[in-house]
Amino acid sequence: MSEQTGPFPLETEFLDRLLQDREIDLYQVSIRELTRLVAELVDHFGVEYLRFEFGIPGLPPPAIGPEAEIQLLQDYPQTPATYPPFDGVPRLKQATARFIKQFTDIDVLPENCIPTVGAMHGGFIAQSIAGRRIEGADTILYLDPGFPVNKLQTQFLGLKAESIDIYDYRGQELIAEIERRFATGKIGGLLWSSPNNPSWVCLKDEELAGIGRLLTDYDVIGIEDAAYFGMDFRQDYGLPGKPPFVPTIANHTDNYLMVLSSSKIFSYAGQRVAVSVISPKLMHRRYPYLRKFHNTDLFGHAFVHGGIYTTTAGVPQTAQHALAALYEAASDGSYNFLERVRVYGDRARRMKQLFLSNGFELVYAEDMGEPIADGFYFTVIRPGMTGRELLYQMLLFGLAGLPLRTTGTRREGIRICVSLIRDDQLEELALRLAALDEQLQGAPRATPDNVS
């Protein structure tokens, strides 16, 4: 028997019923209710739970940040009198389009970088307008796996999804398949995440020069999440004004919305401070439908008074001057953005190792003929098993993954998060992976109540 630094498997009993009492479903348990579940477990055992559930920064916030807002508010302590402008204070609007230059040698002007209380206020607001443009175009279309809140976002909107798995299609069918969905002149919008959320795919130029002469010659609008911006570490983007350059759907189609994070390049998530940059072409287009909703036809304008002003009427000023202070420093090179968060895909390299070493397999392992990256998320399957039996498995052990078909793919497994992973959490790792490996090749398994 494997040599173990705590009480597992945890019996069932208490798991089972937590999971009735909760009406808690394996396969499509949320991250908030997953999260939840887990505190539940740790307080009945006492024990520690490594954690894989939770996609948040696992980095302390460089000082830069903190330091820019603090100093805002000695030298101007009127400033939580007053109000935000809507689309954004100066500094911050002049400090993205700099960085959005130096990073992706893309050309927008101040005006088109229109700061939201997070990325996905952001990309709210640009499903709001991208599904509201054309009368019939009410349909957003994921590239899916993905973040599992934008599609919640689409239902409350009243908007209809549909969700093109990067598994099956790759490369020119990936092209195919969605010039297939946007001739039925249903999509309004495209949105996807690279690298990925969770699978790590990076969509290759070809593919995103591919994607946008479909948005120009379909007049839908790609909304791009750049949460994860230049998180792809076989590159080094983190030189400004020097190349490689951040690829981007930008270098291919006017038809362009980018939401850019704070979150995990900064770990800035606590702040909810982000940038939508809208391309300076779409930003003055006018769509006669959209005044149904909006009160105007202009694209920008729509966004600003009809999503920013109704929903927060803009973003806290102090934390709109810190991200100011971030995209300065990585402009200027005095901050290396990029090489800070490089300890996320050495982590991921060697947590991979962990899992694979005891009887996993990467659900989405190759990116196009080259090894998945790695970085911030990776997706790991038992054969023979479901993501709802893996995960009950897991959590017996201390282990608490997110189910993969929350994040809209038909593929069994677990996203695997490796930020709140510490190093000194690695051995233990190791000691749990291999005892949880030893009990699914031993006996029959418990499953939870609710597996068919």
Given for the second form:
2 protein chains.
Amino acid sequence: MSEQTGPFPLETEFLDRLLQDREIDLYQVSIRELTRLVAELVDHFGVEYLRFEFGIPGLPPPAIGPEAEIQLLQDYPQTPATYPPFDGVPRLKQATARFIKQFTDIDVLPENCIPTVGAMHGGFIAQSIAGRRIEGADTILYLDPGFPVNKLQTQFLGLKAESIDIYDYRGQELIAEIERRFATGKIGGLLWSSPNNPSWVCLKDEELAGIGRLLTDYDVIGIEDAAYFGMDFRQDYGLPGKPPFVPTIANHTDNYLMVLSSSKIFSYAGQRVAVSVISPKLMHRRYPYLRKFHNTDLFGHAFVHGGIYTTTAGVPQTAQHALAALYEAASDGSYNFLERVRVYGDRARRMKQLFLSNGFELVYAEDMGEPIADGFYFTVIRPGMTGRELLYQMLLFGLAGLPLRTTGTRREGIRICVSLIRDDQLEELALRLAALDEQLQGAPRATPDNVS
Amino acid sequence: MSEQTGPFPLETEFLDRLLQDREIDLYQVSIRELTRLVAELVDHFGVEYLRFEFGIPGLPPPAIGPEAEIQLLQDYPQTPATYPPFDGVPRLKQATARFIKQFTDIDVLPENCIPTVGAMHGGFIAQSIAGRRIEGADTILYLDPGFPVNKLQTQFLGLKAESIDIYDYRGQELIAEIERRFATGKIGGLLWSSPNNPSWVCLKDEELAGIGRLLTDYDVIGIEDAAYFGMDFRQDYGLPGKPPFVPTIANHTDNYLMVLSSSKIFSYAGQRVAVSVISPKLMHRRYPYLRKFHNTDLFGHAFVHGGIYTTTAGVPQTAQHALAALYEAASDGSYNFLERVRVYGDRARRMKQLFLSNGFELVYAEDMGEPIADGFYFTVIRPGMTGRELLYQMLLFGLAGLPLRTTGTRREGIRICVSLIRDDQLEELALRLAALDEQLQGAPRATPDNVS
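I've shown you the form predicted alone. Could you give me the structure of the form predicted together with a further copy of the same chain?
And the full complex, kicking off with our chain again.
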């Protein structure tokens, strides 16, 4: 095997020196540090890395988005002179409400749909309000593992963070543990993504029902990060107006705020546009303590006037029309957005197979008794190794991934994002994994022929 | 006169009822509430209002911006799929550094120029860092009057605000008062705009020099809101690379952060793109207390990674290219941006004349002995009236403006923004002002013939 793997494993001296000079701990390394590290390894050794560390779209955007922006800039060239409405362009608000109805069967009004500068912006404002409604309820509870930057937002806002690992708790045990935390009165918001980044765990409807009941009973705000909306490819959620509908907490409580994103489902990460959907009832609820930070006691007004206005004074005009056009096409059925991103699931299935046949295991392998779904991410480890040790070895074999420790779990492992890997790289992936396996185990396990 | 003024004054009953139903105090009314109020008056009475309340551009954007965006969307349609670099698109960073050199003669590096989602975003992050570098130095000191939303940002961030009114303090008295506040150790940042919104006061170089010295001595961050960059039309700052250069605090301290905007100088408000320029030395300063909120002790890293990343994960791609193209054209001398916006100054001169010849006075009339410059805003009052009373009367005569109380001064008066008034409306303005004057004084003072 080893003659086919070219330069791998790379010599350790250079990597060791970089890690020491930069004081990098491979448990704690941020994506940014890792990117710089890999760039220097690429430079030094002249090899190509297989990049699993970024959670970024790997598909070109559908033409619908750019075309909508171009049209606006050509037909109404004065648009850039006009401040966007702080609560969003009416077209996008209407398109969002219809999209939500078509794909979740939930009724919301355009006024409940507030455009944001990417989903990050929605999550930031959502946390600010959820954690500053009620004096003392200033903790955001996370269902971990999760997106590390959400916790940086909590920190920016001066709020506290707590964590429940969905590795340890699922089903009724998860509900019981959440209730134990809510009962302290310290929790202002509960934040999760489903499908989950990085484990691709999808919460079951019975779990969402239990969580919804607790959100209502304890008046905690459910912040549903819907970055991977509908991307549980075990179901076909792609037909507008027809079941099955994308599961959401909105079926189970009025205390929800759904943070939609355009980065993954529409590959529209670059124009920073998204929408947060606030429950129609929550929108008009009053929390006197909110005045202290957001100058109003009304939840919806705090989001728009106390949140959007004060941070960015609205969302870029033409990007709002791009997203509106994408929602419209999806709702009409003229653009099947889930069909397009299904490629990630197919690729995940093949990549997982390669990892598993070369001595790796999945960290989050099960989804309440079922095998974990194939999607944008999966999580790997080798028995007996720490995530730090494994990432170190992977780097020597031209493979980069994100250590799970940064995602809020104590589990050892590495997050693998499939988005940037091309079909023509799978053979190379098989070779490197086999060589790595040989190095670590002393025996080859897989060849490119294993790729199906 | 009065037969020419059509329906004015409007009957008071409808306005009184609206004010009562909405619990609106015309001292405190926000622009948003005022807009809604005027919309209902327009609807009810079927009259057109002259709108002075918005501080928004009234010119179409130069074609340079939309053209740059269209080109990118056509030539590189994959751009929207790519996350922007968190510290900004290199082209815009380079164009900003050159623009700053050409128009202020200050040297900064591209790395010091961080794109933001509008200037609002820059001010928000700037305050967050300035007020959370040093434990206890958590107050933002404002040179008032000012833009009300900056104080909502302070509130969002859980920081404290203090105010010095430039009506009461100028020159050495201003410096002495600032030093008195800095000496408490509680001030983290000093925020001002020059030209000032709403008074159009321009700080003198001797004032900037004094402020710069204090910022350095007391380690306070100067946040220079440069929304009206170069728009003191008494000077011609429009020639790149040639004196006179736009005055800036950057000549007098390393403790500065300049918040540039594209909304007014380029009429590019709608795409929410701007740049904050951090002093090269400040960029690399370390403040250990910053870690608590921004996860790093490095000022520049806190801005980018702890600020931009956590709030919006970057600035829309194509809008960054639009602003880069505008800076490039201005720096080349192919687009004289100040010539284009000079129309605001000419209009202000004519509008002021109408107000003054109809019994109004300027609130901020002087700029250290000189008459106040003509620009985007001016401030008016009538002797013996409060701002609340005056706005009430103006509304009955089809005139809308912003009460000065909302801008942080105790002075009575109304902010007049000239941007939305067309030349063909000046005659109507003269008629309404004369009718209002007649109503309040019992005698006409001006006719349309006074308009020069």
